[in-house]
Each structure stands twice: as C-alpha cells, then as structure tokens.
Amino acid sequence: MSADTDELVVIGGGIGGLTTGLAAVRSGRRVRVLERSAQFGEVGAGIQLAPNATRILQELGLLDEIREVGVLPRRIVLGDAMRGGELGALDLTDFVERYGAPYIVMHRSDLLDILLRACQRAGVALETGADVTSLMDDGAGVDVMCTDGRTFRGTAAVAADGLHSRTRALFSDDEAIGSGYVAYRGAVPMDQVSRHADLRDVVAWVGPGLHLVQYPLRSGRFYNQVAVFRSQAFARGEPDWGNPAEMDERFAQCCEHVRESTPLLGRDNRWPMYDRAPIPTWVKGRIGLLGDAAHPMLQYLAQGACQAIEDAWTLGAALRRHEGATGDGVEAALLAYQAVRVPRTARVQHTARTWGEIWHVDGVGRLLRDEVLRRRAADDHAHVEWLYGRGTDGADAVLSA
C-alpha cells in the first residue's frame, strides 16, 4: 500500500488522467496515475484541440510541441455531402489574437505522448496495470484497491476512467445512451491518398443522418478520416448493426468526392456513439469524476478532450485555491471544482447533441440549414463564443472565490 497520504490518485492514464496530472502538481501536491493497461497510449487517430483547450496547454508549457507535431488548419468547412460544394465555413487565422491560442489538430497518441512526458519531467507517479476495482473513503484519505491487489492511499482520489467509468456507479445508476450511430476512423499516409479536401483545412461533409470529416495531420504527413452514420440496422434492433456493408450502403448515395474517400477508412474498428445524461453531482466527500466518466459528450463540437482539458485545469486552480485552508482543503476544493464544472459541461453536452441534429437534418430542416450557412459571415463567432472565448474554463472563478 501507498503510505503517502498527501498525494492525490488519479484513475485513469487518457488525456483527462495526464493533464489533471500536470494540473495538480502545481498545486505543490504529490500525484499518482493509475492506468489499467499495460501501458500508456490513447486508441483513435485525429483529435481537435480548439482554443479552449490550447491556452490551458500553452499554460502548462506545452504548446510549442504540440505546434511541432500538429497542424494549424485556415478553416473549419462544412461541405455538402450529397450534392458537394461548401455551405459554410469558420475562420481560424485570427484566433490566437482572438482567443490567446490557436486551433490545432494532431494524433490523439502524439498528444498523449507529450502529456505523459511532461508528467515524467514533472515528478507524476505513474502505475500501469492498476485496474481499479473499489475505492474506500474512510474521511480522512480514500483507499484505491486493484484487481491485482495493489491498494493506493490518497488524499483524494479523480476517476478519469472514461464512458463505462466503474466511479461513476458511486454518483448515479444511469446507463450510457446509444445514439444510433457508429463511427469508423482512419489515419494513412498521405502518400496513399489520391482524393483529400484543401489540406489547409477541416473540412466536414454533412448529409441526412451521415457525415465525413478530413483533416491532415503530423505536420502535412498523415490524412485522418472519420464517417459518421446513423445505423437503420439499430433502429431495427439488429444485432449486427453498423456494420461496414452498412456504411458502404449509406455512403453510397453521396456526392463523388464523399464515395472515393471512404474507401480508405479501416474497417476493423467500429466505433458507436455514446453519451449520457448531465448529472448534478460528481464530487461525494474525497472522491471525484473527470472528463468522459462526468460528462461523456458526442463528438458533434470536438470538445471531449477539451472538456476533460478544462476539468483539469478547474480541479488544479480549485486546489491551489484550497491549500492551506482547514484540514488539508481537499474537499473544498472538489466542491469548488464541481460548483465551476458541471453547468459548463452540461451545456456543452445538450449543444453538442443540438449539433448533431443539425448536421443529419433532411428535408425543410436541411434547407433551412443550408441558407443559414450559406448567409453567415466566416468571421461570425456567435456561435462559439461561448465555448473558446477567454476564461470560459472556469478556473479564474475558483481562484477568486
């Protein structure tokens, strides 16, 4: 058992884990990671860091490898998928005058390659193979127990551990929601690619219960692709649902452009779209939640390593906030932390299945949608202003209460 009853335990080694992490440390308290696999390393290809995430990253020091190894995109596009052609577009050239950081998209294992590095450097304990099965909070630190009999004593203890989060069951008896639509991912070489989008771009094709996003990644070297679509086989309750004939079948009807790229998209791994409902409380005495095991979102606004980015921005602001007041102030701190988080999060978790919608809508909706974009400005913010906009992470809120 750790005796070290000073140090917080965070469960889960993803971005969330990491960057909480990082975020604690500078709280001057010790911190231990426990991932559950073998080792440290993120599943997927292409994430989207937007502004909201980036400053706190630049803060953290950084934001110059993760410029080394990503790419600055000019715009964010929505295209037509069946018909082609754009229908709108945001700009990105002007955010770091804008928003203090730019927008960046990178290799999901390159940013948690950079992040478990600075952890390192940072003095972060780090356990793999830690597969956390109970927590115990006795009231003065929490007991973190593992599959292979290895028990952690903390001050406190931060489940990061994803969408079928064990902590969670603590907080609320919900069960994660199918959306109905399943993803396929796919990073290649670029030389493997003989139709791409302007590669100065992030380009999202958006169709009737369908999308395809590109974007290039690793400095220009790598195309990343994700397709997106709404499963009639699940609507019909059928086991198999998703499947790749499935996406083949739907993706057909789209525009050229749309039909050759998606044959490059691996087929070996089906992803479906989950997320839950917003909760109220994350935080019972020493015990919290994270990112995805507090608020797992759709990917409709990028957000979900953002989010978990802010979070533990939040929770580490919370606890320098907190050091030095009665007991060692770690409760305060997680109440603090949740008062910031929560109604943040939901709001990003009802807008991003707002923007789902939006992108599958079909007949008089999709019109509509369609003279909207058309008729916006690529300098129009109103949208986003909300989620990328300076102190909008909450952590300015904790510090000044």
Given for the second form:
2 protein chains.
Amino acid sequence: MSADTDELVVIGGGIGGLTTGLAAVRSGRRVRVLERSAQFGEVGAGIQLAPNATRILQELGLLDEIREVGVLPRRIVLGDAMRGGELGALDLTDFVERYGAPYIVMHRSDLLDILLRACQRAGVALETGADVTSLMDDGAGVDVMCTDGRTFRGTAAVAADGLHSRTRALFSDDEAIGSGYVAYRGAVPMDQVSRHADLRDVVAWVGPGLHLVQYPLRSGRFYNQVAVFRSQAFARGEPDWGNPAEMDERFAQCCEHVRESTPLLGRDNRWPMYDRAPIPTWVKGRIGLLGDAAHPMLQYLAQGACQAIEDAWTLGAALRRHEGATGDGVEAALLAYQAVRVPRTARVQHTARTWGEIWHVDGVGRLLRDEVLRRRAADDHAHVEWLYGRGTDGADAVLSA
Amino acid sequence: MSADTDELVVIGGGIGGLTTGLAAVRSGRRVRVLERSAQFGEVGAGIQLAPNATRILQELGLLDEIREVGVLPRRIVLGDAMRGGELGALDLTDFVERYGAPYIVMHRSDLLDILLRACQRAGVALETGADVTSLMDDGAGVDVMCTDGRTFRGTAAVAADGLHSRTRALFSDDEAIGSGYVAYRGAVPMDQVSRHADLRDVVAWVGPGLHLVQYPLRSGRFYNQVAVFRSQAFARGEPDWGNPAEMDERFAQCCEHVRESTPLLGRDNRWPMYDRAPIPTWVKGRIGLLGDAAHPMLQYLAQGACQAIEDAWTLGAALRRHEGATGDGVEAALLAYQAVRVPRTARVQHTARTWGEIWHVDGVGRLLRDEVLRRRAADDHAHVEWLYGRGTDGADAVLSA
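For comparison with the form predicted on its own, produce the structure of the form predicted in complex with a further copy of the same chain.
Let us now look at the entire complex, which starts with that chain.
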C-alpha cells in the first residue's frame, strides 16, 4: 500500500458518509470522505433520530452535543388531518430506559455540523468539490476519479452518494420510483408561528392522500413543518404537478388546525418523493453502497438518516472484526456488512411504504386504521421493537460472526 | 268497517309478511296475508337468526320449534380465504344469558313452514295466487287489487313484497343497486360433504373480492354453503357476468380448504347481490312498507330476515299501542313504526355495506383488518351490542311513546 492510499474512501459527505468516516476511523482505518459540493452542509429542515440511531451517535460520543441543539419529544402523535383530534400516539418518554437512547428531533444542518466537527477532530480526511465520475477496482484497491482530474485511491471505496447515486449503476439499472407525492417544508422561528400542535409532541396529521408533520427544533426556538400530498396532476401526467396551488386546494379540505398551519410552508421549493425497490447486492469486490444509495426509502418511518447511521456503524464493526486485514479482509468486511444490512433495510423500505399507505388510506381502510390506532395504547411498543430495539442494526452480528 | 274489511292486509308471504301477520294478530287485529305464488314457501338455503330476531320469535312462541330444526353454533369465525387459518371469532355460547335468546342457523324453508303453521293456528287469513297490481287509499281504508280481479280491503295495508317491491314506487323511484357481486348456494346432505369447517361454527372465509360462508343445517344433517365474488366481467360490462367459469377461476386462488369446498355449490342458479340506499319515508296514510321492500340490504351482517322480523314486531307493538283505534289511530301506528324503524334499518344497511367492504378489502386495508381482528377477543361483544342488544328493535320505544 503506498503512502497515498487511504484504507477507505467514502463518496458523499452527507449524514451517511460522515458517520461512515467516523465509524471507520474508530476502527483504526485511514479514511477520506469526498463531497461533491464546494462545502459540507445540507439543505433541509428537521430530522428525526430514533433510538436505533441515537444509540450509535451515543457510542460515537456525539449525544451530548446533539441533545444540546435537539428536542426530546414526549410522544409521536397521529392526528386526523380531516376531522382534527388524535388517532393514536406512541410514548417516547422511557426510551432511554427501554432502548438505551432517546428519540430526538433536530435540524439537519446541526447534525451535519456536529458530524463534520467530529470527523475533523478524529482525523478523517475531508475533500470538497470532489465530483466522482468513475471507480476502478484493480483487485488491490480502488481508484476514485473526479471530474477535476483528482484521483483518490483506497483499499476500499464506499458510495454514500444518495438517492440518485451514480455508483449504484454498478449494481442495478433501476430508476428512482416517483410516488406521485410531493413535500413542502418549512422551519421558521417560533415567533412567526400562530398555530402549532403541542410543542412536546411530534405530530403527523394524516388524511386520505395527504399529511402534515409538525415538531419543534432548536430547543423550541423553531418550528418545523412538512406537508405532503398525492398530486392529482401527477396522475394526469401534467408537467407542473404538485405546485403550490394544488397544495392549497388539497389542504383546504383539512381541519382548521391543519388548514391554518400550511401558510408557513416554503412555497419556492418542492420535494417530489422517491424511493427504490430493495436490491440484494450492494458490494462487489472492494466497492460498496451505503445509505440512500443502497436503500432509498419513503420518509414515513423517518428512518432514512437512521438507517444510513446504522449502515455506517455496522460497516465500522465489520472493519473492526477484520482489523489489520487488507485485501480479502476488506472484501470480507464489506460482505459481512452487506449480509446483515440488506435484509434489515429491505424491511424498513417495505414497511415505510406500507406505513405511508396506512397514513393516506381512505374508505374502509381508514375506518380500520382508526380502529387499530384507537385500540393501541401509547405505551404499547410491540410494533416498533424490531426497528428501535437493541441489537437490531446488525453490528453485533458481524462482530460475533 | 264492513264485514269484508280486514284490519290489516299484508302484501307478501315471505318471512317479513308472515311474521307481520302473526304480530298483528297478537294485537287483536284481523289480518290477511297475500302471497303472489300458488303456495307459500321459499327457495333458498340457510338463514342466520341473530338474537335480535330470535328474541322476537321467542315472544311469538316459536322458539322451541325453531330450536328443534335449527343449529345453535358456538362461534362466528372469520377465516382467511387465501392463506387459511382464523382471522377472528365471535363467541355465541352465552347469547341466551347476554341477549335473551340464542344465535340460530336454519333452513329458510323450515322457518317459513313454522311461520305459516303459526299463522294458520292464530287465524291469519292467507291468500295465494294474489298478485297485487295496485293499492288505493281512500282515507277510510285501502283497496288492494290483484291481477285476477280480486280486491281485498283493509283498514291499512303493509307491503312486504321484497327487493323488487312494486309498492315501493309510491315512496321512491330508486332502482335496486347492483353490487357486481354474485352468490352461488348449496345445501347438501352431510354425507356428500368431504370438506367442511368445524361443524360447531358459522365460518366466513374472506378474501379480496370474495368469500365463502359455511355452516351446518338441520341438526347437522345438511351442510350449507354460500360462495360470493366480485365479478370482473360485470366491471367489463359483459352480459353473462358472474358465470360458474368465472367463479371457478376466482376461487382457484384460494386456500385448499376453500378451493375444495366450492364443487358442492349449485351451479344452475346464481344470485346477483343488490341493495338500495336508505329512504326516509315508508308510510303514507294507511300504506306502509316492510322488510326488503323498505330497506333491502347486502347480506354481510346476515340481517335481512332479522330486520324484517324486527319490523313486524315493532309494527305489532305500534298497533297494540293504538289498540281499538281505527282511522287516524292506524295511521299513527304506522307513523310510530316508521319513526323508530327508519334510522335503525338505515344503520344496518350502511353497516352491512361497510362490513362487506371489510370482508373483501385488499392491500393495506387488509393488513389493518387482520390486525383489528387479531386484537379483538372472541368474547368482546362491544361491536355487536347495538345490533343484538335488548331493546334495539324499537318496539319498546313505540309502546312507551
């Protein structure tokens, strides 16, 4: 291995990429993270971190910083977007005791900042403006070539380059699947907010073909909202589908609370919602996928970032298991990572779609959903145990293999 | 009132008409029941009598006879028509204690025979071949004219002439609503049956767009089956929709038990399933509707006959309340009957439709239904209290009015 060879090159400096950098450095690897943009950072508003992710961030020594800027909600509530009122709730107050770490909501950019500073402290090499065009695995390492002529070489390369990952083409020719839903977002100072839900809760107001999520950020100084709806114009094949006028029309049918909350949403940006179907293979030789590049999912379980964090942690564990190994050892680590992460994330992808259908169901399905929620106590955690429970991320499995 | 004037003429000699004859005679009325066919009797197979009906049949002194020829099932079970296995159940064993009378399944013709004999014993006048063409309310009574030239005169007339009631045209110009579902039936001697569910249960095997109901009849000497499916050919507008070949194709996708049960169904007759929307008025002067003529419903709650029996009983109570009254008294009795029966039967009609949708739901609604059923204990009767509970038929309300 030459002095110029990193042990791991990570393509993509989002939540998944930076966490992978941190987790791999902890395993004693020399790691470099490449970000396409001129600087690290992220557009976006709020992010939800469930205990399956906060447990890992705690292990990475970041939880105190995160708690300082985040909010620990009391409950996740499903509200009836049409009639108002609560349909059901999940109690979060005993999550530290129950799952070893709290449920936290925070600003995405705050999390990015914390991860970036931690990478800098830990000695992760960081490159910006590194727009990767191709990868070449020659059996001894991977050359990662950028548009500006730079080439980075690693013993292995992991692509955490998001929903529209270029690296994914090595594994699948699938296309991102448009759901016909579009999101509008807004995180605004609390003093601009005239209408909010209980500030101790994360609330998802759900109705046929639409929903509105609301929760506080930054110690309650900001209020985060996401409005999502199924576009009729998309179904009709119109190019300007999901525009603000269509949003206004759809949300006009909602209960007063939801109706009067939507004016705070930013109207200049819209996010069409995509996912992909699970694929069985993310690893070939010394190259692997991670995060949305591997398993982009709909947002209904709020697990996109959480699963990327789980990926990073499990990959770190796999590298630790094969510590000191080069060549085949790195390949074995990637395969061990893939073996536990593929089924886990496929389940999350499937369940996120189903959960979205449950949120948006109409007709008799809506009656049945409301009945299920009415009968489920807030302290009944059976349905989230597989997702939030300890030892579900697969890191233990690869360490004990 | 002339010697030729009955106090009540009932048009239609089915379950509703005969029970009305009996209930009205108990109120001391002179009653005549007109049947269009050459003899009283009914095609058809099994019938389910819930306690809201058997309580009334008990009051009419018929329950011992009914128990002799009927079967008292232990449970109503919903099975998964596609995967097999139970989705949920309702315990019926404490219904006498809980609701004052048992749940009974029996042959429709056995019930007709019992009602007919009871009418004969009680002195109800019975006419066959009486095909009614028109009614004339002259303010003092109603002339009921038949195709063969006979005219019967009553102080009042009640039409229990079924789904395709001619009399209903006095109240509504609505048409029967085809659901696109079709039923095939069969009640065969038990020794021909190679495949049956637990003989102590009424079992409805439910799946997307289809179901199969199975239960024993005549002390377990016969086995009754009804297979129902949503016809794709109906949706395509084909005239021969819902034919046996289509049934075979649909049920070929079911679990082994359901698949192997369907060959016993009679293939020569099919019953397209209809209902109508509730209407607010069934009574005009001295003329009223009753049973399916007033509120035809889908069969999913097995309440068609039960609601006709409730109608009859409540009308009897209303006539008793206005005992000795003629003229306006009869009109008041009919109005009192209408006032309590219209909302009750509208709820049953609506709920029957919804229950059918629940049986046949697919996709995420099916997941939710299965979850609701899994969580509902067999001894949880909260959802049937409004239907089976004492005092729900409205007779008490008209008596105490």
